[in-house]
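A lone chain, given as structure tokens: the form predicted on its own.
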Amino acid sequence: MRDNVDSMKSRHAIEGRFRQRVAVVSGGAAGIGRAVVEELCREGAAVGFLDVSEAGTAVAEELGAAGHRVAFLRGDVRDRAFCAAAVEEVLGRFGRIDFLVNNAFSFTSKGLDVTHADWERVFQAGPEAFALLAQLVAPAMRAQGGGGIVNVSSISAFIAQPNRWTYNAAKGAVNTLTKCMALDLAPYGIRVNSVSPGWIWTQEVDKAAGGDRTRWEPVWGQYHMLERCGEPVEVAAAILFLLSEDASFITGADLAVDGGYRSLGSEGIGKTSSFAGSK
């Protein structure tokens, strides 16, 4: 029922489609992130890839060591000097930018405890950081004609989850963001999106799991038309799509990677309904 990663690879890869481009992403070290860089690698781009955790050297190694133009730049979003001396690195080392990957972000889940220390975090490691790297690359995109931006959302913002005050609403103002962001961009040759994933099988949803993915996956994937949760680097062959130019009259747009979840009301996959099985 699930293709395996390297199949998956395989598949959506276009040899040389961002060959000569050059591409920023947040929080490439692991998850979404990761495979976003992969797969940019894999089609020709150059990356600079910014992330908090050490993880971030092995993988600018292994991809290094495959030919990939590749620079990792150790880091907190948060920190606006780290952001613009990043960038300026990126600019430096490989002459352009072409695109930005907002994907970094802060998993902090609060309701009725939530701290003043919560609301900072998350707004500060989310939509504020996207709006900060996106008037950074701007300029770099503007003098070159153009470019893409993709903010990495979720579901979570269009839904009511338990417990989920901080994060729901940071992923809804990227949304909100996002939108502004195109309007304010467009002259510029600037298209800006985002992409609401689902259910994806991260290290953090592998964590919730305790590491047992054939217990907890039937479970998820219930909440899914496709019945499974979804792998990193199928959300980021819609992340590239949107980056491409088979994607240059859409702009403003949330393109939804999840297996039909937002769609799925509230009867589930109907497998318990009378009416399950009928045609």
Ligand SMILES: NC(=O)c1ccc[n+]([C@@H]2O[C@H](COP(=O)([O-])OP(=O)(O)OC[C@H]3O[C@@H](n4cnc5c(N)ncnc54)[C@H](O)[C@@H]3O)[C@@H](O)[C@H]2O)c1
Contents of the next structure:
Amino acid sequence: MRDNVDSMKSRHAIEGRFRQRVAVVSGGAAGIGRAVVEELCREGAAVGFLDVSEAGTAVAEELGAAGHRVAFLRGDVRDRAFCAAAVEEVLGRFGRIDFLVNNAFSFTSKGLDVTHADWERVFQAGPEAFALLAQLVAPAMRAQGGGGIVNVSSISAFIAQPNRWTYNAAKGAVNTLTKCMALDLAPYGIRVNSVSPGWIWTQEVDKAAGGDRTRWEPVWGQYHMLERCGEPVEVAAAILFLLSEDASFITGADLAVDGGYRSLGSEGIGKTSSFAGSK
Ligand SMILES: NC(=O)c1ccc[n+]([C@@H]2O[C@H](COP(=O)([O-])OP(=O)(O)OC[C@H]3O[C@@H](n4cnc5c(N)ncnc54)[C@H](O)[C@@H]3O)[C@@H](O)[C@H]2O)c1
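Switch from the form predicted on its own, shown above, to the form predicted together with the named molecule and output its structure.
Starting with the chain above, the whole complex follows.
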């Protein structure tokens, strides 16, 4: 399994599934968003990615040096003027927009202690920014005869977790928003879907592990049938599938990219259960 992931990560040649295509990705400087930017580039797309972090500069330089068409737009997706200017910039530079991947989100996780400012942050960076970017790219997609949008949700949209009112409610909203967007944009040939990852080893998870993956992956891996956490490139592969022509009859759907997390019941992977059925 890991061998497959490693070979996915080391593919560099431009393979061309998305040649002549242009994508906008939010939160493309790190983690899942960065993997999406890299995979789209590798498949021949031009990519404009938005991120509040300066780390995006190095990502864009690296991809540009490898011959990819890429633009880094630095700013916060909660800033409506920035989003509008960023979409204009991508259109100006690359001439069209075929895909949008709404990925940047706030990890603000609060429960009984939640404040108004917390709600504002998580919903503005989440569902509101997802909707705004879709509104901004839709006219270009519509004029071109179609497009694809993928919203990054989470297993957290479907379950209760401790002290997660904000994050889980915002992810739940993303899934409902995805269905509403899919309905309203279908007449224009724009398909809208979401992906719901399980635990993916990115900087946020690494921070929670105190940088000790060897210690924590065996613990958190048990939440998944595959007994490991996922890699950003595995989520990117699912997103690219949903954007591609292979998914031409898929819209309004959510694709679990969670190693079996959501299909498990309270018994987990069964290691603590002695009942194995009748013989
Ligand atoms: N890592 C996981 O286990 C996991 C699981 C389920 C869902 N997700 C979802 O996947 C997406 C990406 O998560 P990740 O783990 O790759 O995160 P990450 O922290 O590794 O990367 C997120 C990127 O988004 C940028 N960003 C955050 N807020 C922004 C804002 N307001 N404006 C612009 N850029 C902003 C950050 O600077 C960062 O570069 C999120 O929607 C997250 O909720 C992650």
